[in-house]
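There is one chain below, alone, in structure tokens, taken in the form predicted on its own.
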Amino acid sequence: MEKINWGIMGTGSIAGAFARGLKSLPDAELIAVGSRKQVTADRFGKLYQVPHCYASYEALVQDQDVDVIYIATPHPFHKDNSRLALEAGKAVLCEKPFTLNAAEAETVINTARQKQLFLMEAMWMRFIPAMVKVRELLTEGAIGEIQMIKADFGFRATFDPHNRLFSPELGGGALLDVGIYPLSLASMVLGKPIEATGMAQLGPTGVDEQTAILLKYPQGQLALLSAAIRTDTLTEAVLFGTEGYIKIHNPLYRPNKLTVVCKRHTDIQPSRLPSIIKRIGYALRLDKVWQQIKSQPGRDIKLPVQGNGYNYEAAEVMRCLRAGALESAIMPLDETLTLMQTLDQLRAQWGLVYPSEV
């Protein structure tokens, strides 16, 4: 299979993680990196064996051999960086959060659609094998109709007003950095909420250091979500259905284990058991069979992650490019826009405005 050539815009830690992810894909080739300085581009290129190292993003997008560019710059620059690549005719995978707000997201999406170019938000969690299995289980109706979701993502970072996590200028705070994960999960499962409300603790720099979110959906379903950058949380999720539940184990963003508890295994009433036992030839006493069924434990499903996890979203991008698709059905652009609109609604309730939005 002919290789697809990648370029990376940015040289930070997330860019490095993505570069390592590409290494595990035999049909992917990282051929170019762009930075704001030649020294950082060269350093990145040496570390990840990238042949073309550019001292500007403009030079990167002009590389005729690059098929698709991964945007790994800070949040406030996603809009302009994505549009720069799209205007140059490149397909784009843009790191989450897709942009700072919905207006920016709409601008980028419109550019991609006008140019007839592929574009996707890099929500790598959706492409991890365990999350693929979650979608399969839900499609099969394994736990009935979803009624409620509980999900969180929190960690305790050392406070540093100069760190991007705490910088309003760089779109810092829990919501955009890690809150997008439980929000994206809820969106994947339940779609667009009809109501979104939340509370946030704003820290000394003005960004949200922890948030609690409640979403309501058309059929009355609820999602209880939280995010934090100054508080360690379980970083897991549970999907509650009418017939059981699915637990997505820690870490939510890169899970490798699910637990499925399905009430259907316990819905066989004692009055029905004799015929069932007779049909399958069991000679066990009725009460013993019933107790065994009633005590049926949850089923653990282990799905190891190959590579570092970033390879899965890259593989989806390349699958779409080879198929001539302009977006992914797993992370569609309209859903990305809806997610950004929900983020905007929540920030408005907290009075959280980033400097570039003023």
Ligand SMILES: NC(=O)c1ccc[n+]([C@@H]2O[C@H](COP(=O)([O-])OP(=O)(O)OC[C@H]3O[C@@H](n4cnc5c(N)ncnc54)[C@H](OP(=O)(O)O)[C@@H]3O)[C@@H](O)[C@H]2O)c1
Second form
Amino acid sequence: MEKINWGIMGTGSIAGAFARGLKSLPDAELIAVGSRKQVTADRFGKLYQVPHCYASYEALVQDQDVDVIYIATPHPFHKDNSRLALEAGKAVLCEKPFTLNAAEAETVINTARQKQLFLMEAMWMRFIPAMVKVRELLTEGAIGEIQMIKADFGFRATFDPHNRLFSPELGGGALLDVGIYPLSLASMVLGKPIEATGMAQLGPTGVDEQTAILLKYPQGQLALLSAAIRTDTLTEAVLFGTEGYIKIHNPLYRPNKLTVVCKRHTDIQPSRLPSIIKRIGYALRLDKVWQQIKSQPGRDIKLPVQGNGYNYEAAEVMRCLRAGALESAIMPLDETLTLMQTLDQLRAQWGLVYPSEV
Ligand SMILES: NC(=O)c1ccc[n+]([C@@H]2O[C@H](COP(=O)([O-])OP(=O)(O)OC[C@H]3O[C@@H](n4cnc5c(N)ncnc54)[C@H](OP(=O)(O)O)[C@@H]3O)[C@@H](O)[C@H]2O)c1
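How about the form predicted in complex with this ligand, since we already have the form predicted on its own?
Once more the chain from above appears, this time first in line as the rest of the complex follows.
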């Protein structure tokens, strides 16, 4: 199979993780990196054996051999950086959150659609095998109809006003950085909410350091979500259905274990069975089997992550490119836009406006 040539824009922490992820894909080649400085491009190039190292993002997107560019810059630059790549005719995989707000997301999506180029939000969690399994279980109706979702993503970072996480100029705050994960999960399972409300604790730099979110869906389903950059939280999720629940174990963003508890299996009360069946059952010692089933807390499903996890989203991009698809059915652009609208709605409730939005 012909290899797909990748370029990476930006040389920060996620750029490195993604470069390592690409290494586990035999049909991917990282051939170019663009940085704001030659020295950082060269350093990254040496570390990850990248042959073409450019001193500007503009130079990167002009590389004729690059098929697709991964945008790994802070979120306030995603719009311009993605558009730069699209205008140069490149397919784009852009880090989460897709942009700073929905208006920016719409601009980027329109550019991709006008230019007939592939574009996807790098919501890597969706492509991890355990999440693929979650979708299968839901399709099978393993836990009935989903009624409620609980999900969180929080960690305690050291406060530093200049750090990307806390800096308003760099799009800091828990909602955009990690809140997008539980929100994306809720969206994957329940679609578009009809109501979104939340509370946030704004820190000394004015960005949200922790947030609690409530979403309501058309059939009355609810999602209770939270995110934090100054609080360690469980970083897991539970999907509650009419007939059981699925727990997505920590770490939510790259899970490798699910627990499925299905009430259907424990609803059969032997005492309520007709006496003849009961007697046959006891003769066959089925009561022992019943006790065993009843005492089972749930079925654990272990799905190990191969590579560092970023390889799965990259593989989806390459599958789409080879199929001539302009977007991924697993992370479609309209859904990305809806997610950005929900983020906007929540921030508006807290009066959280970023400097570039003023
Ligand atoms: N999917 C995930 O698991 C994951 C994890 C972490 C972060 N992210 C996302 O990835 C993006 C980057 O996060 P990161 O943690 O990698 O950030 P980072 O370590 O600070 O790196 C960001 C890179 O962006 C470039 N950049 C361009 N303009 C910049 C500016 N004005 N200030 C700082 N850097 C600038 C820099 O590369 P050059 O100097 O080479 O130009 C810098 O190294 C964010 O949108 C974040 O939400 C995703």
